[in-house]
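Single chain ahead, written as structure tokens, the form predicted on its own.
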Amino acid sequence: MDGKSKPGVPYDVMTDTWVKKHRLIYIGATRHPFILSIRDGTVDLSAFKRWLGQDYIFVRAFVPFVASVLIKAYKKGDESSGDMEVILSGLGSLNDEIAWFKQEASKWGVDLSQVAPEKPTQDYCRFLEELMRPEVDYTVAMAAFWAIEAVYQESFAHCLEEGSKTSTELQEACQRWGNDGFGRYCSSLRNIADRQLEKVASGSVPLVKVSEDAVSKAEVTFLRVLEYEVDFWNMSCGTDGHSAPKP
């Protein structure tokens, strides 16, 4: 592991530091009234129609924004530990996703040609192109990378856990982000926005002052993705009221 640990501190104390931290807001997005009634059979199709046109608008976003990620890695990341290989994958499975949002929205009857973005997707997809300046640093780029895979894998893994009763027609669509494999993947980008907070936080990269503010902007920027996830789940279900701040 690069970087010093102080003893006895677990290598990813910032991250699990967060989630305790803001406990409600990480239940509000990764137990959200829409991925519950999924997990409970009860769900709106509407509202998932709804969902998976919106979700593919905001996944073409997503696309540029971890290239920009990318590049990031390339230019801060730590070769050693395979930061870019870990990403490029993910980048790599985006071409996979897209298409399966175009099955599925065939599937279902949505034509994506028709489908506006709603005001929570403008909002989180002006976020991502916030995020991906040049000047944000590399931390919170992974910090909100991280965030916005692990929502959807906690989410979508909680409708496959045993006792749920979600729909065999939702099943391949959970089984997206709620397999093992896309946890595994998750778990590694964990890896990486941990081990740069670490880095950044024991101060052995240049800039003391600049590696602290990239934590507190790595905390803000985690809590942002959670209010974007759970206005997001709020526009699929129906449910007025946001959270997020404004851009």
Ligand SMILES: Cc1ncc(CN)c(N)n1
Second form
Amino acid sequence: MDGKSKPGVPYDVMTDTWVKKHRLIYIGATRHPFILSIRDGTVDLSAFKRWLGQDYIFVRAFVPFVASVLIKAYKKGDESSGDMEVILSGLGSLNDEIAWFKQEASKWGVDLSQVAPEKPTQDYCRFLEELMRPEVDYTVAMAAFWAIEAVYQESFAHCLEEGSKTSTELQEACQRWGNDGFGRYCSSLRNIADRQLEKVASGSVPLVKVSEDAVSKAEVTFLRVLEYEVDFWNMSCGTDGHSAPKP
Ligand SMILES: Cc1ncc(CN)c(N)n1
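Return the form predicted together with the named molecule of this protein as a structure block, the form predicted on its own having already been given.
Whole complex next, starting from this chain.
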């Protein structure tokens, strides 16, 4: 709890504060025109196929990133926190996700072996590599991990809400990240990130002490994730100026 909170009055955890403070870019990432076009049934299928091929490349790079977070959780040495179990479950679902991408690609006639990473994918994967370095704080890596998963969860859940006109053929893709189980998994990641971010408050004992430096680095990292996600959606739509011409 921060020093200004009153007993019995709910207070914002750090990730709430960030989402409110950076609301515009957060909305930009979770309500992007690409997602809105899936939701209203007008998505350009060549854009969807481009997203599919590029996201397969991203997810392959995301696996070692998540493994690096698992190593950081292990090194923290707090077995009772349950963090490793949450992260391990994430690695398990990434295994299913990779199999799903292969199956979906064959359904849509996308030859994954021929897909080259576009610039936004390359940049995002490079960012993941930077975060994998052992000197990157667990708090910073967890904040990125949560934000990356949360953007997909919020985006695709929006395509399944009442009133959406998502086509039947794309509903399964939306279910992958928009289902309640994935929502609960994102909440677990968020709780870990918030617990790590909890700062020393006057008169209360913090659960975890992290330096101000790690907290501000984590916020910058959160913002960078949102920017990379927006670039990734832009690329999928072909509105980034870098994408290959539509097939
Ligand atoms: C670009 C991106 N961001 C997030 C996710 C969710 N794992 C994803 N598959 N791709």
